[in-house]
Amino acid sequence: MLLQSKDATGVITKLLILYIAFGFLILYSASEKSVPTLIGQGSKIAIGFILMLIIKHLPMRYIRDFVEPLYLLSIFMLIIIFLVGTTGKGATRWLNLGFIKFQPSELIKLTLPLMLAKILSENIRKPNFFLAIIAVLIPMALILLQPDLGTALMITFISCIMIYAAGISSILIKIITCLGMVIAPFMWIFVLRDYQKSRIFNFINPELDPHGSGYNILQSKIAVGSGGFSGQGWLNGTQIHLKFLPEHSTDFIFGVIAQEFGLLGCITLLTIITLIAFKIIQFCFTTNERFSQLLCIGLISHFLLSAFINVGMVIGILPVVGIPLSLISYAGTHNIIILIGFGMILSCMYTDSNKLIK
């Protein structure tokens, strides 16, 4: 096991260099050679990539004392956003510090999965999942408020999975189920913006307004089956160069990877997700730690949510959501909170093979 563990931090911390290094190929091709973007991403991958190997070798235990703390920083500035934040493309996500610009929603997606870990693992026998699910629903009313609707469902989804392993009861899933189903048409009356409405009906049927709000999605899906079995090439990706695929280094990026590179491009790149994910739940599956694996559950939720959800709005099979595939689509914050994320779970490994020496 000792054995086992240390290999797995060093096999996964391998498989993000080949994933981040492939993520830089692709963005280089999508910003049309801009170098300046591929620096600003750099920048923050090796921002990320320094905190990740610095919490890596922190003991869980120091990093289980700030949790409390951690989690109220992150409300705090999920309400004070509504004061001092700044406002774009119709919503209010952003805190401008003068020599940083950041989305407290994505700090949200580190420090709840941190209390939710601890509140679950806190009793064992009987987790306190009414505590938990009030830990939810505070951050979630302040992202839909601002509005995010995207990150609102994403902490949402990795929240259930985290609380669904935390042994929650049958009856407690058809309540929760029930509430959520009477709570719906109210959601899609009063909370939902036209917008958001209107990215669901094009979903259902894109045509619906291929010049306007269907156009996206549209392009995206020629983008995606253009590229074949082994795509048109690098940096000769179509839609991209001529400027048909919106957002097409950012929220769009995958299809990019499946005109250049097909297929073949696209596989390979869900293969790395993969074995990534597998040498953390499988990590999961044998630690006897209840924090360190509802930790990592939450994390890993987090990292694959993002490419399941990213995917499949370019593809089609999911309405569109600002959700960027993590370390390819130029963003900021979010690519340093999934570094420091994974710094997380190779610190619960490394903790977990520590304690076996001893």
Second form
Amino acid sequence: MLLQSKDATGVITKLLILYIAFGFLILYSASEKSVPTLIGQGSKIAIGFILMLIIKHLPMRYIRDFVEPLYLLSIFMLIIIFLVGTTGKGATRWLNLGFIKFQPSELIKLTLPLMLAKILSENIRKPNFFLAIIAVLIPMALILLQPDLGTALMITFISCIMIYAAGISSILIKIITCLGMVIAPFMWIFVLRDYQKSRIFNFINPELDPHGSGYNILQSKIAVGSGGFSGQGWLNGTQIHLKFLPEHSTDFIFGVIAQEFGLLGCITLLTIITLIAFKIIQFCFTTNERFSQLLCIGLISHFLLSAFINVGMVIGILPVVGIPLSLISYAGTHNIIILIGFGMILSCMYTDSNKLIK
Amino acid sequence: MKKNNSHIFKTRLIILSLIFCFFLSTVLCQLVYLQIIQFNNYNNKAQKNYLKSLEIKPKRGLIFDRNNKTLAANKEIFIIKLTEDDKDIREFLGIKNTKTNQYEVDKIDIIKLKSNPQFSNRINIEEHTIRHYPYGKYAFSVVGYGTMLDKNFQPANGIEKQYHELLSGRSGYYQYIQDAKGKQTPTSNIINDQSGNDIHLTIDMDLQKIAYQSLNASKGAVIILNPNNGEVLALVSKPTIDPNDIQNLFSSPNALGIDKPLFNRVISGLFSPGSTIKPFYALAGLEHNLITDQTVIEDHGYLMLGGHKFHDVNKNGHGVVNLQKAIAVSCDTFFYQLGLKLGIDRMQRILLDFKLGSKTNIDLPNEAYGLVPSKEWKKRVQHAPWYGGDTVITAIGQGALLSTPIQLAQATSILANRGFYFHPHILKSTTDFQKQEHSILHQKINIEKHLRQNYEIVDLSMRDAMQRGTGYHTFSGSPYAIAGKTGTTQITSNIHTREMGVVPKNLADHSLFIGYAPNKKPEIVIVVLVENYEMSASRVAKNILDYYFNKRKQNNVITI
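Having seen the form predicted on its own, I'd like the form predicted together with its partner chain now, please.
Below: every chain and molecule of the assembly, starting with the one above.
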């Protein structure tokens, strides 16, 4: 039966392969047939994919035992980044490991869900929400210092979803919401940089200054809109090949899909994403292992949120935030982390199905 | 309790899934909105992003006179742009004026500059096309002028304005693709430009030049037309300016001053026709059987009406006067009496018959209407009844009666033709971009029927005026049979200064002349106006007519 977990890992793997293949097709066009880009992307996705397959076969408890060290390692990396990190675009984000440039803020998107899943599944009846919130606040503060608003928001969302799913009482939800509303104006004034504020203004009215800072949103909307139902055809997107679409291999790559493959292409992509999500949510319903449930929710949330924020930004319903479209955008660390995440999800499902057979 | 907790988890998972579905449908809605509903809009915007077009300006049509002399041409000029530091270039070119940074240079200078390694990489030369008028001030009243603004020709007046559309042609477009970085790639989409029509005018530039020179330094107007087809052979309004001298065009103190060089007196100037109106009233008197060629009056030099004395120009009177003499010597008393017999209604009728008081629709901009007064007009405009005195002064072409020289010329051509005319016009033919020539044909228009014999009486009187009357000193002995009428128009506002015996020059009477020749088979109609009587209008006319008939005799240059 297709609903069986054992089949699900295979289905997800196949869907991921389909999705990644589609991604390469897009990147080939988006990078204007740049072979070095494809090799760079290919090597990282290959590493990620192999890691995913290895992790899939690791028993769940091995991973569980390594949660704390992994979490502490990523916190450590977030700290040393300020000492030896590389600066790019006004923010310190990169850690140069010699052979690879590495973003610790991406790693935290993997280790924080692990940590939260572990904390919140320790005592199912009365999860330690206080400790969970502390575990979130430490990396968040470090990331805001970089500053990397996109990642900070991302881990906030992931954490909220996990804490919510873990059964936090509705009173506490209300308290946290109120606190958030009080803190928000302070964030606006003290934390947000001018460029971030102008992004939000541009999101509200991109036509205000079409050649200045609203240019990106306007051009990406033009790319999407001019794609029409069936698109302008692979390698034929004018917005991409005449360089009107900014960052078309990274943040705005969805514009390439939309212009070259039209509404059909967009729906195809969203369908694959939805099917993957459906399979994983379905697993969360069937399993009784709380750690697996929470971890899967956290990791799939990361995947889905990245996709939605990225697509939402390109089609003009969300402000511009530098979040890539997982496994399609040209992004090293992010794609590897996403694939490792899928490895863990698959491991959860694999372990669970083995248990069922026993 | 554990079961309860698991229940909460599952409920919340469903809620989270629903939120996911909500996001998904929002994204789908926006995609449908952008890609389906707004597709055309964004598709156009995408095209506008990269598809650019370059306008190819068409060549403006040339203007020629009837003998293929160029009146307006296009000229390439070169403008060099200099900065403060280019002192050596200024020196090299011998430019002393340091006010502007743009100078016109000729081709030889450019070659010299380019071959000099000291300058060659610094010079910035732009090529411009400007309008050039080879006949300058002579043809200005007809051709008008225009200026180039951002490679667009802005016509200001004259034929340039009247036939701007004909002359303009159609722009061509060349499409190319330009990417966001400014890199351009050509496309095969080219729409060729269409040159404007070349146009030939009815003007005879030699005659026009003579007409211009005949006025000497006086302010005034000359119009010469062929009554047999309405073609205008010459049209001069003075003073005038040289349209090539754009720099000084508006900076010269006279340009917008009292002399009004941009004002075309021939078609826009309103003047009292004065005595030149008399032949028309004579025709009306004959037509209504109020007078015959035998009718005589006793002229004592004035007419008494309601206790007011209306003087003749000749204070002592002309003695016994018949119609022929009345026109020949321009006897005012005769026409005072005739006017009273006719009454203003019939006077108005004859003037309207001869198309006074309305536009001739000559193909030049800003034509004035003129004014033929009537009882109804006076009531409406001046809120006063019509008096006999009004009739009397209207009978000698003064008072409220106003006409333009072109109207007088048209009315004179009706007299010359004995009852028909053609609309006066300047455009003779056009030649389109495919070298196809199109002639402009005009229809003969008959006015209300008047007896041929009455026309002949008036013609005889006007011929007599030239042989023995007011034109005697000027025209006696001329080899061509001219019929004409002189006129003097008082500037109405100066009656009081006149009585004081001091008449400032700018308020002095105008001198007028209308005429046609040869009187039996007219081929030319001439109207001359000289402002403030700086010279006699009939002298000017004679000068021009002498040239016309001599030249025609010598070589058939003037083709009618």
